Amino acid sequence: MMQALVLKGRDVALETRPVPEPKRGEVRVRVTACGANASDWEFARGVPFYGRLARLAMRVDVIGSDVVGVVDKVGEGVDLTPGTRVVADTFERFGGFADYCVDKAARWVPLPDEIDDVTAAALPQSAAIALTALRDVPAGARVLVNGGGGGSGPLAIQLAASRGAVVTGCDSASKAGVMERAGASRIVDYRAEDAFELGPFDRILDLYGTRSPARIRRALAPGGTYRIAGGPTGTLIRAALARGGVGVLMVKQGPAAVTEALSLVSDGTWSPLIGETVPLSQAPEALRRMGRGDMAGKLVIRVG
């Protein structure tokens, strides 16, 4: 048996579950660390509404998808060797906040010795968001990262700054230090100032959007683009139907993005900013604090 963090009503709780067995083409990993994402809390709370729909459609029970660990057992037809350190984005299956996690062998990426477990666990989903939004940002571009002090925001800021962009980071005042360390040249407390009034911007990554397409367009420079990665369901729908550079960020997650993220850590472009690292026994309360917006930087759960 194993310990696992499961969805219970509109919250989470630790429970004892059977250790999963890998099928053909699958790998079982003894988890050492798992990064927390907004999607974990959205599934738990059912807010925004798409979180409830995704939870039902995907039949998520044990949450956690930024998984790091050691290969423990492999199914038939798998080349990975037990004992190999690996990392994966298990977004389609989840299961990372547990002692053991099983997913397809193709999802797991061997982890370089120089990258520690906590750093690796901060990458998969957050890195995919940052790379999709800002991988090709040109030098000199004016970039706004709204929600820049959480898990994905600092990686997005670091990536844009490394490309020579001029970055504005916006979040609560308690997260100013994280955005500054990430490389934002201007920091905005959203409770005191509207960052969208400080444009025009060539790129806007909105990690939790609430504004109308018309309001967003006024903040964009000619030819600029806005992409929303989260927010109320109605706001996402309006952005999906909008034109004029406004749209929803369509993130391609998986091993290719994880591999690219690892290379950016190895070459010094990225250094994930960890807000808190807590054991699995403290994960429920840590997730609640993250969900309330009380945590600057990435939350990583240590397992085992």
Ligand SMILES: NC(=O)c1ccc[n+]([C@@H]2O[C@H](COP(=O)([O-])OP(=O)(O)OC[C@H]3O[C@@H](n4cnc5c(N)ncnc54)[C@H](OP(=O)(O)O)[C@@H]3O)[C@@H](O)[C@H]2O)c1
The other form holds:
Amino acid sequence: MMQALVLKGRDVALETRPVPEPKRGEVRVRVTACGANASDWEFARGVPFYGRLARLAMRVDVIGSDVVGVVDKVGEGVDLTPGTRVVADTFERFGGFADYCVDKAARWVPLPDEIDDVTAAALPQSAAIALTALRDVPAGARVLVNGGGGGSGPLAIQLAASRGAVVTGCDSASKAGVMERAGASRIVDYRAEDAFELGPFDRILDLYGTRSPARIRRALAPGGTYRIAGGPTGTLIRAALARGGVGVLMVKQGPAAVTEALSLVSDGTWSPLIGETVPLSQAPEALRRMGRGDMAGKLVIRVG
Ligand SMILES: NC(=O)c1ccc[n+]([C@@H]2O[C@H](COP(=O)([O-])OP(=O)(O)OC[C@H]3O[C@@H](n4cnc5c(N)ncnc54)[C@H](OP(=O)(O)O)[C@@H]3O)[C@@H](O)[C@H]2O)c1
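What I would like now is the form predicted together with this ligand, since the data block earlier showed the form predicted alone; can you produce it?
Every component of the complex follows; first up is the chain already shown.
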């Protein structure tokens, strides 16, 4: 049996589960670290509403999808060697906050020696969000990352700043430091000031969107684009139906994004800003803290 962080009502709890067996084409990893995402907490709470829909559709028990560990056992037809350090975005299966995690072999990407487990665990989903939104941002572009101090924002800010963009980061005042360290040249406290009045912006990545398309368009420069990743379901629907540069970010998660993220860490573009690292035994309380917004930067759970 193994320890696992599972969904329990509208909360999470540590329980024991059988160690999963890899089937043909699958790999079992002994987990060493797993990054936490807002989506883990959205699953647990069922808020925003799409969190409840995803929970019903996916029937997840053990959460956690930014998984790092060591290959422990492989199914038939897999040529990954036991002992190899790997990282995966297990976004269709989850299962990462546990002693062992199984997913398809194609999901697991070998981890270079120079990247430590906690750094790697901070990457998969947040890196995919940043890359999808801002991989091609041109030098000199005026970029707003709204919700920029949480789990995913700092990587997005780092990426845009490394491309020569001029970045405004907006979030709670307690997250000013993490946005500044990530490379934002202007910091906005969303409770004190409206960042959308400080435009025009060529790109807006909104990690917690609350505004109407009409309001957003007024903050965009001619030809500018706005992409929302998270926020109340109604705001997401309105953005999905909007035109004129406003839309939903369709994040491309998976091994290609993980591989690209690892190379950006290796070449020094990215240095994930870790908010807290806690052992699995403290994961329930740490996730609740993250859910309350008391976490600047990434939460990573250490396992084993
Ligand atoms: N579209 C896709 O394909 C896709 C794929 C993966 C993930 N996602 C979604 O993308 C989002 C990822 O964000 P994340 O991991 O960075 O979440 P996060 O860690 O919760 O960060 C969001 C930040 O936004 C801040 N915030 C809340 N209300 C705000 C407001 N009105 N104005 C400005 N900032 C505000 C929060 O601060 P406080 O809590 O301190 O207020 C928090 O720091 C999640 O919702 C996830 O579900 C989307």
